[in-house]
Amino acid sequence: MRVAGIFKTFPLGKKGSVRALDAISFDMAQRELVAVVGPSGCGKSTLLRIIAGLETPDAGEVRIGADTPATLTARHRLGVAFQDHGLLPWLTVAGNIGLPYRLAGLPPDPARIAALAGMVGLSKFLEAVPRQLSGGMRQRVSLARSIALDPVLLLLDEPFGALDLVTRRTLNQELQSLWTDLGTTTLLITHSVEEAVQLADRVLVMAARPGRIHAEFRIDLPRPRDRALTNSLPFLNLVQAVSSSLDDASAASGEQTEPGA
């Protein structure tokens, strides 16, 4: 995927706009895991609605190989998952995970359901509904959607990021053996530098707003990253380096109205 150039600027009425992301630019090599990590209203969550297609850049362009956004949303081959999970209340896991089969025109698969709803740790509630799940479960249905259809490219924004300490490194552990097994393209979008850390190949820092990027950490650690190694130096030194850089980013803030824009 390259990211190339991207602005972003919102109106404010009579308050004229501001710029919400200044010049964007990053690849990622295929079946690579990139965090971003920044202050809050950097513009993050900006970054990753445009890569999904569902917000327009002022300027600059996101290519997944030779396509857009827009095309692989038309082939259903985009996957997302939300901080807010999204499931349908009315729809039990199975129908859930299923749903991007139905929206996508296609008959579902119960066998890949099924062996979804295995990978995520719910063969047992494929018949529950969402309210009669925790929301760590709630967030395995969310996840195991996003990748129902195989996709090229899947976008994370904060999936673990309204859960508890103990049930989100659960789940950060369970999300690193599935991306390992799968070795889908990912995008991670955090405010834990720690998940970053244990989770990606690469942190993106972004600055304050207008967002932009401020450092990138290669994190050289080996897999599967552990309750072990995350108490481990180089792991601790990694974190504390990364998150010195974030403090910079937040305290470099460029933050700029436009009156009239």
Given for the second form:
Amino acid sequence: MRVAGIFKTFPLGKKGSVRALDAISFDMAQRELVAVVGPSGCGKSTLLRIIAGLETPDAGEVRIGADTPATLTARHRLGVAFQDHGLLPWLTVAGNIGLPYRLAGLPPDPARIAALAGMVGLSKFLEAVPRQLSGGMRQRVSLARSIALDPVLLLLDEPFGALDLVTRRTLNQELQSLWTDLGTTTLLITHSVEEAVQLADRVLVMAARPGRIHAEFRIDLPRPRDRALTNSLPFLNLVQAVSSSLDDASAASGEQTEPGA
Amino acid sequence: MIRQAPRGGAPLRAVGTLLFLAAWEAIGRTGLWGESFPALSTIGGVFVNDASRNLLLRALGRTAESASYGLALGAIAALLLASASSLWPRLRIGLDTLATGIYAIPTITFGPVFILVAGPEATPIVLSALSAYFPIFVALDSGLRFAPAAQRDLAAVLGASRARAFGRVDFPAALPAFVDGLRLAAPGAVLGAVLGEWFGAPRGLGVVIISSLQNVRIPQLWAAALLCVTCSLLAYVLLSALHRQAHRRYAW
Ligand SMILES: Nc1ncnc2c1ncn2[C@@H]1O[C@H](COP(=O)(O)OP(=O)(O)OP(=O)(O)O)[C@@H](O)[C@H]1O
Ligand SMILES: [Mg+2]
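Given the form predicted on its own, state the structure of the form predicted in complex with the partner chain.
And the full complex, kicking off with our chain again.
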């Protein structure tokens, strides 16, 4: 996947504007998991929405292989999960995981849905409705749903952002083999540096106003990255390095708004 | 979220109701507001007489029937209008204007026209539907338009056609709003039916009201009016229960 020279400015009030993204360019290899961290408001969600085709950039383009976001969407091969899980309260877990089939006009495959529920540890809850699930379980359903149609590109915007630290760690421990086994090219937005270093092959650090890429870290740690590894010195050093880069990025971030357009 | 009425309010509510009824009785007995304001017991007396009770209850049945048909027809019309403007956004402004324009027609002036066109039997249903469809349309339309953003985005990213997004996501999510519209429309549907009966229907509470007026049967007039109110309240309470159900199932 290639993101080339993305610019995006949002109008703000009568005259002002926010330069949400300024010349964002990066490539992702196939099967690569790239994490993006950055101060709040640096344009992470905007970047993800542009890659998903939900927002159009002022300039620049997004290519996923030979596809644009629009053509990938039309082929039903883009997967997303957001911080707000967006589950449909009237559907069961099975119904929610199978929703992409319904929306794409494909017949849902019960065996595949059961397998997906198994992957996220929800085999026993296929007939439960979201109201009966905990926050962490809802997020698991949302993740299973995001990979239901075997996406070419998976976009995750703080999927665990609303969860407490312990639940989040457990989910990351449990689900990391899911990402590696799946081998789907994945862009993960997170505000947890540990999470980024634990899961990603590469971490991009963004700075705000204008939103830009401040630094890039390659994470060459072995997998699986279990408890032993996340307590090891190389891991902690990387976390330290990314964290201080993130502090630099925050310091280098501009004022909230710019007058004039 | 739906909040329950606060607990422990029952005694207060009972006292309030009793005070209201007592005041009514007192004003009627003393003749404070004149003869056209009878005491509650006088109005209740109408129901003791077999003949007038039967007359009123049969009229009530007829009006309730017309109002139910009217509410159902209004709901269908609202469903068609709101669905069409959700499925074909280009039609939205036109359909909005049409829905508002028709609702703004003063039915009083066109009552006689409806009698000629639809006939005296169907006029109560037509006027009831005309009063009912608009609140339902407005409620359903905003339910469809303001579906949760996360659900919208999901449908867009998955490449769902407009029709599939409507059927699988937008419409079910708008069901509580639709039932809310029904609940708002119910009293209007009853009033519409009564108004339609005024214009020359053979039976119904509206007819009883007209004939009581002409024959100066004040207590019977009040009894008919109270039955109208009761009918509306009952529909409102039932539809509120349905709304709670729909909300529990289709919303967070
Ligand atoms: N639809 C919009 N209209 C106007 N401004 C917007 C819109 N979306 C985002 N912005 C602005 O663009 C900037 C980047 O927002 P974005 O949501 O992408 O940040 P973020 O990095 O995801 O922040 P967070 O970490 O808090 O989620 C912000 O200054 C925000 O005010
Ligand atoms: Mg964000």
